[in-house]
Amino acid sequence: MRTIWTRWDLGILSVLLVFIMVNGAAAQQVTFTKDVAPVLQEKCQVCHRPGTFAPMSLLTYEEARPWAKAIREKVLAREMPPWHIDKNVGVRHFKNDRSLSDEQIATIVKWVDGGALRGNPADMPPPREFEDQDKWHITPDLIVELPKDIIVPAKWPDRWIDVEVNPGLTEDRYIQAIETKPTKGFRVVHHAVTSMKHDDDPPGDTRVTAQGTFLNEYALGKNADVFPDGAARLMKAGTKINFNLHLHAIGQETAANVALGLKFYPKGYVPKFVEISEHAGDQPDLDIPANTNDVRSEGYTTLTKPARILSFQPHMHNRGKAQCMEAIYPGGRKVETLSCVSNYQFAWHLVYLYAEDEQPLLPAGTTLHVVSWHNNSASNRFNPDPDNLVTFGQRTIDDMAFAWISYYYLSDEEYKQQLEERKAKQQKPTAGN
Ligand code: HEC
């Protein structure tokens, strides 16, 4: 066996650590062709590509480089993509998650601060196919739409309008699907939510908002809420429904309309989980003094029966800063923190759907305690006077606090064998471990 290296071996030696250095500093340079571009078709360009309310498009190097600045400083704030709940508190998985991985976040810094490289052209992915806005994602057996366009002109401030219309129900239906979009000028129309209003709604009730019960939202990307088999929403005859329209002028006069669509059972069936749209945590009392930072309310929501959460929305106005919703069990033997919105956004209506795994199973006798802030000082961008004492009100520049939350009463029964189930699929080694 030789022990002594000869000049040829320590020839290949060397040939070797150089071939290891420059491939470990190719792997470390991070590119706009090979590392970025992926990244932007499956988190950002839904939003900002040609022909949407996004301020600019991010399809190509060229359209990306002179906003590298500004990208770091949004994807390091977690303000872009919009998705502004606290991953590390309470449930941490969701259906309609959209936010960047922390691997991805860094890529895109890791870009930025070494120069925002192009890289080698041949890396550059195919462009992403982007759908018809047209498109239904269900076969509505209803389709309500406002029965004329708005129309936006060039220049206008962001506005929020409230429009009725009553779609002529004459029975009870269960919804199976329902999708909301813009059918006309949807690069105006930043979102839309449409909401359920019924004579039956308890009338001077705090609890229900001028535009009714929560039923669907639109955003850009976003498909149909289809209910699992067996549950659904009751939509009850004489219903009407309001449209809540978030509408931003793009520089050119554009009429936009809004469609909701709905998919109902057939008539008769009797659904085994009917979802509830409803407020918790609501706070009437609301004070918030004017140029005051962080003022903290407080509401409580008491189940009467076990309950399966859903989804999580914190609904505040121009002044919301914050919001965290926990649940106290009964006796307050336990009490678990279940969502924290931390860097709440008035323009943006964003709605959690909890991943089915990790949907709350809460027992009867449970109090959703939610606790909001509002900072009604001028270093909130969306606070139109800082000078004004704000209190509870309909209008915008009034503000809330409370959750939407949607859920599913069980009998109890269905929550223990739910808590079992849950259970033994988290004692259970997931496939491939
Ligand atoms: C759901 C749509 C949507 C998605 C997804 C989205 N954006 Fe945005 N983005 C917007 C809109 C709309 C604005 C304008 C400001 C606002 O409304 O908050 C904006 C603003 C920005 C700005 C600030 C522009 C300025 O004028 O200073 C940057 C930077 C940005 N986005 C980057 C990104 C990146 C990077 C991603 C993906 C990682 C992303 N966005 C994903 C809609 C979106």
Ligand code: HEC
The other form holds:
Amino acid sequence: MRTIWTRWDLGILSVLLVFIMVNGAAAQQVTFTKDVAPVLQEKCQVCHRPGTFAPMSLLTYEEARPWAKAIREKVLAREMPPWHIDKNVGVRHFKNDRSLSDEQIATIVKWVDGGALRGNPADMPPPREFEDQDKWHITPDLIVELPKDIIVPAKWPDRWIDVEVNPGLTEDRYIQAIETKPTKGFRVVHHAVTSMKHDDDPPGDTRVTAQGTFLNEYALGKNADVFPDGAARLMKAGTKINFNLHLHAIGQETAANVALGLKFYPKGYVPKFVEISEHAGDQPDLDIPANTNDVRSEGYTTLTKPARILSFQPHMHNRGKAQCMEAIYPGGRKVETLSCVSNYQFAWHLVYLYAEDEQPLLPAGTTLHVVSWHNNSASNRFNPDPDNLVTFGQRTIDDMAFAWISYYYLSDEEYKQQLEERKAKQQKPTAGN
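If the one shown is the form predicted in complex with the ligand, what is the structure of the form predicted on its own?
Partners and other molecules omitted; one chain follows.
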């Protein structure tokens, strides 16, 4: 565990930096209308508003003021907004970073410590306009929905249901962006995985399961997957879509439905790279003893060709505590930590999209080493029963240990070229140097 403690130490230093910024800031008064409302609009209100799953709305001073101390606690601990990757380790910049900056945290802390004042109403920014709940985060060319709603009773054990839908695709098309989301009953849809099934799926391909080839996943905290320029995923004519739904009851009968939105490249477009999303470092032989913390497990996936890694998403269940992914270069000549989440939260399935200039470029034969830690003790407030042995399984009360990764393969020539371009960019002097 020494590696993880080191990263937590870095997190503590980050918190201390915030305190220094708060205490050393100029003595000007921090108010809601002038200073805090813009931060909430940018980073918090997308969830904290009426009609979403968040427990309270933070659109106005009247709504936010009763929660001031709780807001302070959550942002200072970096629990909110949810962004749990350690930016002091491995890849440090992300396309979809939703976290608060040190300055933004310092502003909120100083506002609360100063009495959580309203300020001048004239300083209040115009209300933020939000997308309607029925709108997508992409503009789909094709929407595939379940043919009928699934009724989830008020009391019901967790269920996993497969529904196959034929979208009627009559020609091959390359996907540019994709999104899966509930259109009804989002509170009962724990997650939904979409897959492509085709009669020509190659037998023996490990990426093809009983549900087909993985396409996309919905879980709390996820939006659309937009592929990088030049990368795409092929959907063949005649492809069927399999929806694998994890449904759970919420105490009232609820109708649920899920849709898949697809944005295609123009007809005739052929991408340079084909993006792949799949598990890395699966550990199916989990054995997490009762009343035990810091249970470590490991899994390995070897890249058969040079690859460019685009994203990382840890996956565990309620006992999940931390997960790191590192690259072991061929022959063990080098070991590089790519990403760590040292405060894993099962409620948030976050995909961390690596910034373009930091997407790992890895040679053929590199092994992705995924290390996971679980906490099956009473100190884990999300643990439903610390007295039970926990093993691998699909249910929430079981557990898992793997990482979702997205990547595309490169030829040897493309790998060398991209590596040289990366090195040249890193050596280029910045303005002022």
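By rigid core we mean the largest C-alpha set that fits within 1.5 Å across both forms. For clarity, every value in this text was computed on a predicted model and none was experimentally measured. Numbering follows the first chain given and starts at 1.
Annotation for residue 290: C-alpha shift under 2 angstroms between these two forms, rigid core superposed. Once the rigid core is used as the reference frame, the Cα position of residue 98 differs between these two forms by less than 2 Å. Once the cores line up, the CA of residue 239 ends up 2 angstroms or more apart between these two forms.
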